[in-house]
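Given as C-alpha cells, the chain that follows is alone and in the form predicted on its own.
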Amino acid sequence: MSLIVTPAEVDFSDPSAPASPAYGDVYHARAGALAQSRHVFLGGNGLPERWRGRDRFVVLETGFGLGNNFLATWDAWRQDPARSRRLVFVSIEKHPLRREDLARAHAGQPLADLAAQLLAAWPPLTGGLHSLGFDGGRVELLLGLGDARDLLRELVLQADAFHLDGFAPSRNPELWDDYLIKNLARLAAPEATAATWSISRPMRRAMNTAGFEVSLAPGFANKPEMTVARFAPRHQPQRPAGREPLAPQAREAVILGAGLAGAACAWALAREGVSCTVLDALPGPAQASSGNPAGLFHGTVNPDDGPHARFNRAAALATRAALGDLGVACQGGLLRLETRLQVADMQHAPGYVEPLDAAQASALAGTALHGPAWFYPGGGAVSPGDYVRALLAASGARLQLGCQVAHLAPTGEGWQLTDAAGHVLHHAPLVVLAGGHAQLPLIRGLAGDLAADLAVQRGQLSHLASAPWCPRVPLAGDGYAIADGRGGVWCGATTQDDDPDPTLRDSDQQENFTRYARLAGLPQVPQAPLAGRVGWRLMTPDRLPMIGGITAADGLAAQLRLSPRRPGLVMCTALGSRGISWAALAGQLVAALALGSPRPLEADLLDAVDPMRFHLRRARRGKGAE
C-alpha cells in the first residue's frame, strides 16, 4: 500500500466518451454511460429484483472509473420500494479522478443530485479503503484506491454481484486475468452473479475455472454480446473461521461503556439496524477516559506507510466524516511539528497532509516556529463529551447509567450480564466490551492473557486560563496546545504507567506548561493556579487498539484469520490517547465484524488490531524456543 495514489489524466475532448490517454481507451460507450450501466451491470446481474427482501446487498466492482456504475446502482436502489435495507458498493480504482475532474465528468448529467453528493464526499487520494456513507448510512461506497491485484486479496467480504469493468483486456490485461478472477471467486457469496460488457475468451475461461457458470447475453449499443455469470462451484469454499461474523443475526446489542468507543459502536450498529443498550457504571456518558474538555484528532505519516500510518489515516478520515455527519463543532486543521526531516523530504498527499516550511507553519500557528510542520486539513480538535453525546443521540441507544457489570456468561442465545450480587442485568445476542481500564476485571474473567497485554497509563492535562499565546489551529509536537475559545489553552499531557493517583499535581502542570512554552517559543514558562484534569488510558504494547473477537481457551490457530472466535462477543478497547481519532472507525469495524458486512479495513490491518495478536506472538515465540 502507498500513501500517495497517482490520479487519472482524463481527456474530455469528446464529451460523449471521456478517455484515458494512459490506457488508450474510453471510460464508457458513446451511447451513454448510465444506459450502459443499466443494461450491462444492473440487467446483467438481475437487479433490482435480486436485492429485494434482502437486509444487505453487496456489489463489488473492479474499476470505479468515473463512478457511473455506482451512481446508476444507487439510483436504481433508491427507486425500488422493495429494495434491500442496505446497499454496500465496493469498488477498486488504481487511478482515481481528482475532485475537479470528477465534477467535470458529471456536469450536466441526469443524476446531478447523486453526483453532487458523491463529489462532496470524495476523499483525499490516498491508498487504502475509504468508506463513504450516503442516505443516512443505508448506502455505503467502500472505495479502494490502489492496484486491484493488491487490494482484492486484502478485502474481507462476500459479494452478491460483480461489476467487471475496466479498460479493455487488450489495454489493461491485469484487470481480467486468472489471478484477479480467482480473487473474485474467493469473495463471492453463494449464488453471486457477475456481468461485463467484455466477451474476452481468456476471461470467460478463467471465470469458468474459478467456479462461475458463464454465458453470453445481448450486449449494449454496438456490442452484440456481453458476458453474464453465476457463481456455482462444485464445492463451496470454506471461509476462514476467524473471518466469520460474530453475531450475524443480532438485532439487539448491549454495549459496555458510554465513552467514545461505546458511543461510536452504538452509532455504527444502529446504522446497520441493531437496537443498542449502552451500560456504564458512572452517572453520565463520557466521564472516564473520554471526559477531557478537548482533544486532538489527526492521522500520521511514516516513510514505509506501515500499519500504524495506514490505520491512523483511515481512522482520521472516518472521524472527520463522522463529525460532519453529526454536525459536531470542532476546530478544523492541525499542525504537527517535524524535527527530523527537511520540508523537501516530507510527503505530500493533498487533502490529507501537507508539508509546510517554518514560515508557512508559523503564519498558521500564530507564533514563530523554528522548523517545518505537517498540516492535516482534516484534523483538528473537538470536545470528546460533545462528540459522545452526538453519537449516542444519533444512535437512539438506551442509556443505562450507574450500572456495574461484574460477570459475563455465555448462554445458548448470546450472553448473560450480571452484577456483583448475581442479579441478571441483561441478556443479549451481541455484547461489545467498549470500556477502558475499569473493564480489566471483566477482560480477565474472559481471557486472562488479554488483560496481561494491557497497561493503564495516567495522564494529566492542564488549563491556562489566561494564555500569553493561543494557537490559531491546534498544535502538536512535544505536547500539544488547544485554544479554549476564551483566551486560554488546554495543554498536555503527561504519561505515567501504573499510577492511580487522581489528584492534580504541580509537577505535572509544570511539565505541561514547559512543553507549551517550547511550542509557543515563549522566553519564560507561564505560571498559573493548579487547574486541569486527570484521566487514565488503556494501552497496548504496540500502541494500536484491540478490536475484534476473542478465541476460546484452546481455539488459537497458526494464523489469526483461522482462529474461531466466541460468538456474540466483540472487544473494542485500548484506544489509548487516540480515542477521538479512532472511535468512528473502531465502531464501524465492530459492526462489520459482528454482522458480517464488508470490513472497512484491509485484512492485514484487521490482524494488526486483533485482540489475539499478542497471544499468537507469544505462542510463536514459544514454539521457536522448543
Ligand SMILES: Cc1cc2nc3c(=O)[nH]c(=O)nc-3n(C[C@H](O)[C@H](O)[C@H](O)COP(=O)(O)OP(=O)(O)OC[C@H]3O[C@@H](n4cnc5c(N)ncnc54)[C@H](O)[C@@H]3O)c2cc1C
Contents of the next structure:
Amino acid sequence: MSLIVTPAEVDFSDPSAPASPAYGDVYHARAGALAQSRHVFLGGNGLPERWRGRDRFVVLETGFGLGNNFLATWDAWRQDPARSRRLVFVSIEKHPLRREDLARAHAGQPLADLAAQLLAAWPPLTGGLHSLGFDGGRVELLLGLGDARDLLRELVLQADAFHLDGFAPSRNPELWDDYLIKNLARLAAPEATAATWSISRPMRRAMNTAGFEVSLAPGFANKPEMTVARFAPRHQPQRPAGREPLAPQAREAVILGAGLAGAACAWALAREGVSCTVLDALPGPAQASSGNPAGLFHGTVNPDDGPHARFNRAAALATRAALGDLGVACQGGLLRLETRLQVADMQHAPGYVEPLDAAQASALAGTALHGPAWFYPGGGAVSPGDYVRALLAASGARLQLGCQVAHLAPTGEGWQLTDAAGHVLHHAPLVVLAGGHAQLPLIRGLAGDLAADLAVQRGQLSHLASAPWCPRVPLAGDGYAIADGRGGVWCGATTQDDDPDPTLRDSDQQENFTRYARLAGLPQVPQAPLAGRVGWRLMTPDRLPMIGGITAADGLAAQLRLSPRRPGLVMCTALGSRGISWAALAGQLVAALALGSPRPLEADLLDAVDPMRFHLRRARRGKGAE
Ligand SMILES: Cc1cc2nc3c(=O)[nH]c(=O)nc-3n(C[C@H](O)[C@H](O)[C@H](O)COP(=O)(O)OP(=O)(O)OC[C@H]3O[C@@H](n4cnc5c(N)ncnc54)[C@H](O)[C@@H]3O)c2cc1C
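Next block, the form predicted in complex with this ligand, ref. the form predicted on its own:
In what comes next, the whole complex appears, and the chain from above leads the way.
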C-alpha cells in the first residue's frame, strides 16, 4: 500500500464512451453504461431477487472505473421494496478518477442524485480501503484504492456476488488471471455468483479451477455472449478461525463505557441494525477521558507508509466523514509542524495532507513559524463531549448510567454483567468492552495478560482564558494550541506514566504554557490562574489500540488469524492519545468484527490492532528462547 495512488487519465472526447488511453480501452459499452450494468452485472448475478429477505448483501467488484456499476446496483437496491437491510459494495480500483473527472463522467447522466452523493463523499486518492456510507449507513461503498493483487489478499469478507469489470483481459491481464480468480474464490460466500461481459477462455478456465460453475448467457448490445458463474466448490474452503464473526446473529448489544469508544461502537452497531445499551459508572456520557473541552483529530505520515500511518489515515478519514454525517461543529483543518524535513522532501497527498513552507504555514496559523508544516485539510479540533453526545443520540442507544460493572461472565447465549453485590445489570449476546482505563480491573479478571500489556498515562490540558495569540487553525508540534473561540486557547498536554493525581498542577500548566509560547513565537511564557482538566490515557506498548476478540487461555494459535476467539465479546480500548481520531473507525471495525460484515481495514491492520498481538509476540519469543 502507498500513501498516494496514481489517478486515471480519462479521454472524454467521445461522450458516449469515455476511454482510458493507458489501457487503450473504453470504460463501458457505447450502448450505455447503466444499461450494461443492469444487464450484465445485476441480471448476471440474479439481482435484485437474490438480495431479497437478506440482512446484508455483499458485492465485490474488480475495477470501479467511473462508478456506474455501483450506481446501478445502489439504484436497483433502492427501487426494490424487498431489498436486503444493507448493501455493501466493495470495489477495487488501481487508478481512481480525480474528483473533477468523476463529476464530468456523471454530468447529465440519469442517476444524478446518487452520483452527486458519490461525488460529495469521494475520498482523497490515498492507498488502502475507504469506507463511504450512504442512506444512513444502510449502503456502504468500501473502495479499495491500489493494486488488486495487493488488496484482494488483504480483504476480509464474504462476497455474495462478483462484478468482474476490469479493462479487457487482453489489455489488463492481471485483473483476470488465475491468481486473482483464486483470491476471489477465497472471498466467495456459499452460493456466491459472478458475472462479466468477458468470455475470455483463460478466465473461464481459471474460474472453473477455482470452484465456480461457469456458463455463457446472452450478452449486452453487440456482444452475443457473456459469462455467468456460481460458486460450487467440491470442498467448502476452511475459514480462518480468528476471522470468524464474534456474534453474527446478535440484534442486541451491551456496551461498557459512554466515552468516545463506546459511543462510536453504539453508532456503528446501530447502523447495522443492532439495538444497544450503553452502561457507565459515571452519571453522564463523556465524563472520563473523553470529557476534555477540546482535542485534535488528524492522520499522520511516515516515509514507509507503515501500519501506524495507514491506520491513522483510515481513522482520520472516517472521523471527518462521521463528524460531517452527525453535523458536529468542529474547527476544520490542522497544521502539524515539521522539524526534520525540508518542504521539498515532504510527501503530498492532495485532499489528505499538503506540505507547506514556513511562509504558507505562518499565513495559515496567523503567526511566524520557523519551519515547514503538514496541513491536514480533513483534520481539525472538536469537543469530544459534543462528539460523544452526537454519536449516542444518532445511535438511539439506551443509556444506563451510574452503574459500575464489577464482573463479566459467559452464559450459554452471551455474557452477563453484574455489579459488586452480584446483581445482574444486563446480559446480551454481544458485549463490547469500551471502558477506557477505568475498566482495567475488569480486564484483569477476564484475561490478566491483556491488562499487563496496558499502561495508564496521566495528562493535563491547560486553559489560557485571555491569550496573546490564538491560532487560526489548530496547531500541533511540541504541544498543541486550539483556539476556544472566545479569545482564549486550550494548550496541551502533559504526559506522566502511572500518576493517579487528579488535581490540576501548576508545574504542568507551566509546561503547557511554555510549549504554547514556543509554538506561538512569544518572547515570554504567559502567566494565568490555574485552569484546565486532568485525564488519563490507556496506552499499549506499540501505541496502536486494542480492537478485536480475545482468545481463551489456551486458544492462541501460531497466527492471529487462526486463533479462535471467545464468542460474543469484543474489546475496543487503548485509544491512547488519539481517541478522537480513532473512535469512528474503531466503532466500524467492532461492528464488522462482531457481525461479519466486510472489515473496513486490511488484514495486516486487523492484526496490528488485535488485542492478542502482544500475547502472540511473547509466545513467539518464549519459543525462540527454548
Ligand atoms: C490530556 C489529554 C489530552 C488528549 N488529547 C487528545 C487529542 O487532542 N486528540 C485525541 O484524539 N485524543 C486525545 N486524548 C485521548 C482521548 O481523550 C482518549 O483516547 C479517549 O477519550 C478515550 O476514550 P474511551 O472511550 O476509550 O475512554 P473514556 O472516555 O475514559 O470512557 C470510558 C468510560 O467507561 C466507563 N467505565 C469504565 N469501567 C467501567 C465499569 N467497570 N463499569 C461501568 N463503567 C465503566 C468510565 O466511567 C468511562 O466513562 C487526550 C487525552 C488526555 C488525557
